[in-house]
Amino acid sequence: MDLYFDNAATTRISENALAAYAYASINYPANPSSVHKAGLEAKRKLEEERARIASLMGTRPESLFFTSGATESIATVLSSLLLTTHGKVIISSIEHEAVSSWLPALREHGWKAAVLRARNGFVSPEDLRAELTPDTKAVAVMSVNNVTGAIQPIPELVRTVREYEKEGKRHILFFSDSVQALGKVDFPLEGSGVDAASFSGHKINGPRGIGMLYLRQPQSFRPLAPAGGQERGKRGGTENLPAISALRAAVEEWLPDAEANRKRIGRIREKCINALRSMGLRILSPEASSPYIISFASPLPSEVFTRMLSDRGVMASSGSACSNNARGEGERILLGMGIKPQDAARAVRISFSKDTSEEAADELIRIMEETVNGR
């Protein structure tokens, strides 16, 4: 039985996505920037895929730009700050390292940086308002936390920024890393009011190495390095058309049935939470969390416990797998939301896919009970 419960780290590529990758590779081999017939066909296919994804996401094709993944999308946005005069940037204490690792570079170039607390896992509009100053130029708060699944109040936070803008009469960029949101929580992209957002294909059964950057007003965005001018000058480099086609196939699988999947996975999550509590384990994920993620405090150090689960065929995580120091990354985020250090050091994350079955969840619970009880 498939006992893979590390889907927040990466998902398996789906058969449809793999078939779309192969089809595009074989039938559209040319560079979309080439002006010959095959190149023009590849360009047409590229724009068709963009339009189909944008339609499913409820946005305009001209607001979506393809990148190599969320980390590049994040870097594109945050590095662009280096082109402007110094100011202040505000991020939350629970941001992914792909965001938080930019603070030293920004500070080195004269930027001021503030890190918002996330009490009980959430950034409050009041705390954000207290940090807004006349020199604030950017705010970065993720949509869904990758360790706990906590869903941040993005519309309220954006509204707080927009109200402050009226006082200063200067626009503040609001960026949201939305990797764990796409297809998994109710996140109306255009309705959220964010200026920019990042997405990654391999979190929704697409291939690795493909992602998206959403820009609400792309005409006003200036990237640090446009390179060859592809993607309308926002991201240089030859477009990875096969991966883009595979991403489109993955989006088509996830988004139309997103609500039904959320409800079904939500029931599985609740069953697992009740079972974990019956084992005497503390749930670290707050109530208002993604149905696809559970973080809990295990009875042993997290890396020991996840290794024991692995020996029994269960793939889980002791932290964010996007860091070479994964355990430290997970602990940093948990400590940032006020979790006790002893619980943060024992944190384990299990994460679901839309294809996770009841039978797999039941087997997970059985193995967890045996592991906790030392059998």
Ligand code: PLP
The other form holds:
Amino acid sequence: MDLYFDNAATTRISENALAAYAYASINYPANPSSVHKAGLEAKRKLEEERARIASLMGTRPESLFFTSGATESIATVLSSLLLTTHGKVIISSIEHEAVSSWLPALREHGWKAAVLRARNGFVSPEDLRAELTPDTKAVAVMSVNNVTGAIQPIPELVRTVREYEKEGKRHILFFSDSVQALGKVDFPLEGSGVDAASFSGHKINGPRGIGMLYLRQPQSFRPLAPAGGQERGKRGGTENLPAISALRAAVEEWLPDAEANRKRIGRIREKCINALRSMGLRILSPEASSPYIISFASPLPSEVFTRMLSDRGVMASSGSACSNNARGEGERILLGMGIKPQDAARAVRISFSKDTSEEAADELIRIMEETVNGR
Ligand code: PLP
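Coords for the form predicted together with pyridoxal-5'-phosphate (PLP), given the form predicted alone:
Let us now look at the entire complex, which starts with that chain.
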């Protein structure tokens, strides 16, 4: 049985995504920038894929740009800030390293950076309002935290910023890293009012190395690498059409049934949470979390417990394994939201996919019980 419970780190590519990858590789081999017939066909296919993804995400194709992953999408937004202006940026304390690692560079280039705490796991509109100043140029708060699953109140946070703007101040860029939100929580991209958002293919059974950047008003952004002017000048470099086709197939598998999957996975999550509690373990994920993620405090240091689970066939994560399974990141986020240091050091994350079965969850619970009881 597949006991892979590390889907927030990455997911297995789906058969449809793999088939779409192969189909585009074989049937659209040309460079979409080439002016011959095969190039024009590749370009048409590329735009068809963009339009289909945009329609499923409820946005306009003109707002979606393909990148090599969320890390690059984030780098595009933050480097554009760095290159075009300076002032104050407000970043939440629970951002993924793909965002937070930009803080030193921003500061080095004269930006003032405020780090917003996330009490009990959430950034509050009141705390954000208190940080807004006339020189604030950008706010970055992720949609769903990758360690705890906490769903951030993005529409309320955006509203707070827009109300502040009405007091006669300039437009403030609102960026939301939405990697763990796509398909997994109710996240109306256009309705939320964000200016920019990042997405990643490999979190939804697409391939690695493909991501998206949503820009509500792309004009004001500078590319990370202008190169050949691809992606309407926002992302230079030959487009990865096979991966884009595969991403489209993955989005087609996730988005139309997102609500039904959320409910089903939500029930599995509930069952796991109840079982963990009955084993005497503390749940670290707050109530308002993604149905796809549970963080809990294990009885042992995270690495020891995850290795014991792994020996029994269960793949879970100690903290956040998005990068190199570095212990620091998960702990930093948990400590930042007020979790006790002894619990943060024992944090284990289990994360589901839309294909996680009830049987796999039952087996997880059984193995977890054995492991906790030292059998
Ligand atoms: N942001 C979040 C919240 C993530 O969980 C990840 C995971 O890796 C990333 C950004 C980076 O995404 P990518 O691997 O596509 O660069």
